[in-house]
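Starting off, we have a lone chain in the form predicted alone, written out as structure tokens.
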Amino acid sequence: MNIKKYTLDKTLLLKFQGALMGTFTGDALGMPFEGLSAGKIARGFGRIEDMVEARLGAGTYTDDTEMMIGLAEILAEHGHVQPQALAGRLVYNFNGDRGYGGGSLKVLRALKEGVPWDQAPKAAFAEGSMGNGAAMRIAPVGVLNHHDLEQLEKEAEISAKVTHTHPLGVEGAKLQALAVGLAAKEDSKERVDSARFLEELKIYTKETSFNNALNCADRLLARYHDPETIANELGNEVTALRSVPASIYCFLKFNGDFKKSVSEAVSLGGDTDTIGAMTGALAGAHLGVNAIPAEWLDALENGEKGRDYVMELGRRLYKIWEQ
């Protein structure tokens, strides 16, 4: 047996496990301060660090881990982002108790009546949304295709555009997707080189909005800022283009410390369950699933597509890339 080998790819499905449950851990921890401004948790609650309850319970999940999920699943069952099959998928996991937005209502409200997937998003925008709804439940296309990035590039649009199609709603999917590979991609006992990160994400970013956005950010780690000013410059919005770049800030802030760089993320207020999702991804894309603070996991919904099914889930596209 080479041990080596072996033990490399160990690693490697510890950070699938890790990107699919650092999204549905870090969604969790931010759902009960979605909507309150970062000065407003800062006052109230001070770091986030435990699962408090939440419309559905401590430790339970929202749109955002619900869609990631149905993704995983169809990557799981066609090793690539089948769309007809990705809107069907959407529109069965549905569960209108876990806060879906309006926009998405309207995309899967119009899958459902029959209307084909590539005409659906206009159901809620003309021009497409610009929402992180597409980035939030990016992670598995990221880590499956983590070797190849420009299939990364193309498996991620054709997933956003299932429900997203305006430029920055898809590149928002893209960005996140890449950063997601790219934190796959490093050594989990390491920490990442922020700037070099950076400058690799805006050689694949198109949009000169986010590239803006990313050396805001890179300016912003040179030292320390409180979230609410993170929030202020990088946003803690539901656009893709300010939450985004926050969520890949937050991951870079405290790179190397899973806890730190998602209680950061919840910390910026706002959009706090899908920045906290998006980070999550990125956190555990890199440090794999042990990193994820035991009493987080322990914590988490376990119900029919729960916490096990999700670690199963990860445990499955792993097998894909593998073969």
Ligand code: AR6
Contents of the next structure:
Amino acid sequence: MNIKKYTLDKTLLLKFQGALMGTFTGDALGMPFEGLSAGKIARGFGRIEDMVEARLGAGTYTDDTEMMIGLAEILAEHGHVQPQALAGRLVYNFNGDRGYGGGSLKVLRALKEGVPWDQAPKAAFAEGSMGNGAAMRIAPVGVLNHHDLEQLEKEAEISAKVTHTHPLGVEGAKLQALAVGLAAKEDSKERVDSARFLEELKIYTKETSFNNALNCADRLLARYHDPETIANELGNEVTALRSVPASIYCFLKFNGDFKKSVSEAVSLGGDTDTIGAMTGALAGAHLGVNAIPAEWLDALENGEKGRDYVMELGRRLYKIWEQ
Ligand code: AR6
Ligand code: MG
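The block above covers the form predicted alone; next, return the form predicted together with this ligand.
To see the whole picture, the full complex is given below, headed by that same chain.
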């Protein structure tokens, strides 16, 4: 047996599982704080380091992870994004208690009523949604296609367009998928060179507004800023533009430390579950699932499509990649 190859592949399996479980963990950690400002979180709770009681219980996930599971299932079954099948799976998995965005609710309702997948997104907004809903679920596309970034972009775009067709919604999803793919390619034992990482992302990012946000993140990374400043500069909102660059910042700022990156993401306030989920996906893709604190993993819900199921989905995706 080729020992070196075995070791490398094991690392990659952990990265696949890390991207999926990172989404789940960040989502669950952030959910109880959704809608609070950075200042309120700092004054009321300090650093967020524990899974606290939430609407559906401590360690439960929201629409972010539910949609990520649907996308991972479709990739595991088809090997690529099959939009019709993805639309059907998002509807099938839908649980109205998990806090879906208003636009996504309308799209899923239209899909359920039989509107074709390439027409349904207009049910939310005539020009499509610019929300972060397509970006928050995209980790499986990023890890599965990390070896081929052109293919990754195509897959990210088609997966986004099942619900989000506004150029900023699609571009945000592509940027997050690329960042997950690049993070998976980094050596998990080394820190990521932030300037190089951001430069590489900018090669692929065509929207000026996203490029400007990445330049802003680069400047902010040069020295310490409190979460409130980061939230003001990069955003903590439900739009893709005002949340994906902030997540990339949190990943890079505490580069090499899953707990600190995701804790920082939640401390920005606002859309805490989604910024937590996207930061968790990036840190998990870089460091692997073993970097997620055991007490956080232990606290995650573990029902029918819970912790063990998502771990297994990561393994199934890795098997597809191996083929
Ligand atoms: N024009 C104006 N406002 C828009 C537009 C548009 N074209 N698109 C989006 N918005 P949505 P999501 C605003 O509803 O992306 C959940 O908590 C509008 O205010 O498509 O699936 C998730 O966990 C709209 O309500 O949702 C995420 O955290 C909002 O952006 C978050 O919601 C979100 O777009 C977004 O999920
Ligand atoms: Mg959510």
